[in-house]
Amino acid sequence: MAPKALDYDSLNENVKKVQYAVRGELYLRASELQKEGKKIIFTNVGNPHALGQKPLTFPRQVIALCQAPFLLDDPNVGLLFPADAIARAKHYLAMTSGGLGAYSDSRGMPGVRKEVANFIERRDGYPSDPEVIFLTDGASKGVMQILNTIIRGEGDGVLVPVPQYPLYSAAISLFGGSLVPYYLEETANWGLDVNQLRQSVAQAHSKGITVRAMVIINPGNPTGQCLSEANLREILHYCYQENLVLLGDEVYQQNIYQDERPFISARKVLMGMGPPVSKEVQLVSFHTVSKGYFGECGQRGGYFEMTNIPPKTVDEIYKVASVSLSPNVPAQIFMGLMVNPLKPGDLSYEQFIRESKGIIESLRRRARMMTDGFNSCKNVICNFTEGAMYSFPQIRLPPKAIEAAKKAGKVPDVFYCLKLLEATGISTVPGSGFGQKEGVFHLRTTILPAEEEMPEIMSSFKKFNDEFMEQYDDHSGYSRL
């Protein structure tokens, strides 16, 4: 019999070289060991309530009476939730076309697509135009929606730091184009070197690869880096020169842990850079519910603006969002509580700024409760998580364990990864999920576990990895930068 459409070997190839590890072998094994009894430590994911953040209270608030708006009309309403919640609730449900369970416009709400207006307005210091902001099913679709309008084939390709989201290789292999790495320098603190953009794009073009577009991932994931106003400087000047659109991942903006570099937006730097750039350079920059204070990942409430983008194609992203009819509308409503937020003076004011700071100055201490744990152990050496969610400590893998894990069929670092899982129940995504240098190894873990248990966590992994270090040394040398 002829095989069957959706049988393996007849799928469509692209869907095969997806390659997504953040959801990939580690956990899949965690998985198994949770079902068996195990107590496991999702450190995979940037999951910040399955780790136990706490929903802030206002907005929870209002989708709780947006879903469920026969409240409003409850005499004893106001002995339940504040009045600015009441008023806020009634303020988005005249929004929508018929309450939550109605459809949007494809591009989300008007009114919501104002109010992020006003927040990029407000952040940067100049205008934004609500026609050009469209909401999403979080970041990642509208990155994956832009994605696919930029690639027409495999001879297309975009630039991508390296380590990588692997968002970005996943969804470059599903619309068959080529992704075009380029390193950042560990040394340097995950910088970001120009010349290096010049090389791999030489490199492309010597493969007959045409590079049209560039990702930043600002503040980084998983290198935890933020990039200073000099360095988007040159990035946006490069894009300008090689006529690359320039695609902001900015999703983590809130997540900064250091005061020396605070985050400062593509937009912003553009826009202040004048003509001919800041008329010239195609900018497309992401935001989500899912990061930050909110932390509201299973919400999927995202956005992307776009810069310099010709209405016509602004009209096809359009038609394109248009076949998904519209983004969820509870998520448009996140969105524009975390973009609108409430104001000095509001009554629930106190509150929304005592949980909000409290999540990232908590944050902050995890960050170098985290760095400072791993460069005690034997053979790690980790960099300071400057802002995002995440850890990427290098491993310095001595030779035996290297060989153990070519005889045991694995990449070294998910051979590591895995003998950590086992070992401590503490599931980590390997280096080179994301990319790494030849011959160097990594892992990402989230610094999202709650403050008091993270010196057990860290205390358990360096058990674990010094006995590992122990095991494998034979005294000869190791993997390193």
Contents of the next structure:
Number of protein chains: 2
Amino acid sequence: MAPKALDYDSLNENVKKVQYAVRGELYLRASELQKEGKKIIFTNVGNPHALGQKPLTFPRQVIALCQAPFLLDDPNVGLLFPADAIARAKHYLAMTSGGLGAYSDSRGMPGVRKEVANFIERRDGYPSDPEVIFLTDGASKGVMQILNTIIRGEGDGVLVPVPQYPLYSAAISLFGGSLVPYYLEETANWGLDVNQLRQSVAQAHSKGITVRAMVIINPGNPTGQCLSEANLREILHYCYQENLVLLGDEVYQQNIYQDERPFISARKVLMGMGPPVSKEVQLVSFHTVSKGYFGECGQRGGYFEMTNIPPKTVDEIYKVASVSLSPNVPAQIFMGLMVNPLKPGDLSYEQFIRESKGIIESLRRRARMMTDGFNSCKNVICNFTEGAMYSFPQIRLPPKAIEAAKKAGKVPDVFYCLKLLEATGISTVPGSGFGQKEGVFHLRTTILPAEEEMPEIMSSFKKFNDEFMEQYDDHSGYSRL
Amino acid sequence: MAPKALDYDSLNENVKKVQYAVRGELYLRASELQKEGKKIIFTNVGNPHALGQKPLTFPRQVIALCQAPFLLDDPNVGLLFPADAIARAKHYLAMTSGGLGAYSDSRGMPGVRKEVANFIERRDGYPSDPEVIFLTDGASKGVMQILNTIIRGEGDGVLVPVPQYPLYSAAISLFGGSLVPYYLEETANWGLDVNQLRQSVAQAHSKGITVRAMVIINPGNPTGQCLSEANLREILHYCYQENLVLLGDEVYQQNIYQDERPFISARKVLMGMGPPVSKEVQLVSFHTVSKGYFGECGQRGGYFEMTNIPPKTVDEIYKVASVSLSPNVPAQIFMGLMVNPLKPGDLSYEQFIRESKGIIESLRRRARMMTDGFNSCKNVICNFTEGAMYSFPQIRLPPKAIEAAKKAGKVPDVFYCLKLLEATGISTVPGSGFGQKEGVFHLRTTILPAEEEMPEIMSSFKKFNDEFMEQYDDHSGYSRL
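Could you output the structure for the form predicted together with a further copy of the same chain, given that the previous block was the form predicted alone?
Every chain and every other molecule in the complex is listed next, the one we just looked at coming first.
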């Protein structure tokens, strides 16, 4: 028989080129082990509810009522739902044209987009226009749509931080563009050096690639750093000089675990720079309901906001969004609830604050426990998680371990992570899945396991690691950095 | 300033090529008129809840409980929810790993995929494997993923029925492939003629295009016909001969308005053909929670099932699905509820049957009212809507109307539909948005307006149409077909 269109050899090569380690070999092996009955701690993906984080009560009450609007006419509704949840459900239902079962406008419900604009305005101190805010099925879908709009072929480059969240490399492969890496500096707490950008762009140029866009992830994934205002200003100035669209992945903006470097949005910094920069740099900023204290990953809600994007382009983006009809409506309402939270004096306010503060404060303690835990291990060093949800320790593999990995036909960090998984059930992602410098190895783990389980997880990690290092140590004086 | 990456002139040309009439000029004008206070009847998109269809009670009860699982511990829960909804909510929550706020596996929850497989097995009488069933955010997302996997460049052609639902033309443009039209025969109630397929493929071939896949929409959108078993057999045989992947868009399988030609799935016919055909033809079948008696468009739930697709290809499709992490979890549960409905004897069964039968029977009456209404109009002829949600009357525009349209710079059917909109508030989609033969004009309207409003809508349509025809009639003897 002749090859068929869905035989492997006949597939779109760009599809085959996609790599996505977060659910790659390690995840598949972990799933197998789980099926065999082994207890697996899934720290491969930032999925807080899967690791026991409870949903906030108020947003869930509102959504439950929106899904079952007939309850609003039930005389007993007040026995199960507080009055402010009932009022808020009515508020959102009034924005829909037929409840949660009807498609919304393809950009999302106008009422929710207005709430998002108000949130951005309060956060940044500059007006925001709901007409250039599009709601999406999670932030990833928005990122993919924007990259698809920009990339015309392999001559188009996108600057991506390395280590990076593999959504970017995957999407750039899928759309046939070229990833242009810029390295973050581990010894400077994963700082971004503009000279590094210049070098990367020059190198790309020498290969015939025109860099058209730049991605920043702030707070960083997997690296956990928060970009300073000065650093953001440098980046924006560079984008202005080089005519780059800036994609600001700011999905972790609520996940901040220190006070020295609070989150500041790229848009706020851009607006503060004044003309011509503030009028010229094209910026698309992304946010989600999946992270922060909501952590509502499974609902798939997100938005992007466009700054300095010409109306004709906005129309094109709207048109392509229309092909999938509309983002899911329940998650649009989650987005409304996230950006328009309860206020002091509201009936459910105390509970809401208790729950949300509890989540962020516990994550802050867990970030510290993990960093300290990793730094107590042999041949492991780890920057503190300033923000986001991840710890990204460097694992200094002894030459004998690297050799053993090669013999096993594995990339060295994959080898290490597989051994870790088999020994402890901890499912991580090898650093090579995020890109890293030659000969340097890391792993990424989320800081999401339950706080009470953290000491045991870290001690089981330490036991495995130190034995591994002992086993492969050549006792030649190679030692912890 | 140099052009920037998101300036219109710099965009990905494939994005600009996308056309999507369902939310095109007519929809935008209708939205404007609505803002100005005019009453608009949105029949441009199959969005039943937006036109007053009530959601089924039981699935909404289950989802509300899944969203607010803390209600399950409330002693008053039984006052608002029946016992079977409570039991079913527990059933689905037990399948999740952290409730609705956690990402599921990127293919969807294994438990729901098993329920889908059981449904297919009951429907078709052949075993179905959950491992090759992927849940998606609505059927459109699945169609787009499969087309993206198949299409490598403009030399790759996809056979698409004309008139067609513009998702297909839009996605093929976006992925840079070539649409190869095959015309449905209006005078044979939109039947499909295999000779027509052969001609289309030969014509494509002469232009250097290799046809790799074929789309069927059954029941048809916008044309409303149901394919017979004999016709499906011919199509599958043709796909076997020509080595084509068949994409079976079967989202309207519950929407059947006559008894002579019940829905029969492409997969059932394929399996019934026996080897070698049944073992060779690659088939991907699509379904959704947006249509049928659920009509839950806003939830964005769907699935695709793959038949005869090699495991290595399934792995690639899984990998790309992983980049967006997971389809939204609430809609996965809606899918479970749709494919695994209540059974006789269940507490809520009577209500469920009353509601779902009520919807389909009313649609059946509306299909008839619309067809008859259109056929009573001057210069309008319309096939009966055997299935799906649309009426697709042919509008025989007099030469003077075509001339007037040209003067106004409009495609003739767009001109007609805009006039209809301004005069009556009825928002339709011009036939040109679905592709049609040269010089032949149609419009698409859904059959979804509330049954009690239907007589008034049809009479306001007739008044507009007959006056329009009168106005442009040259009284030269040109008359109704």
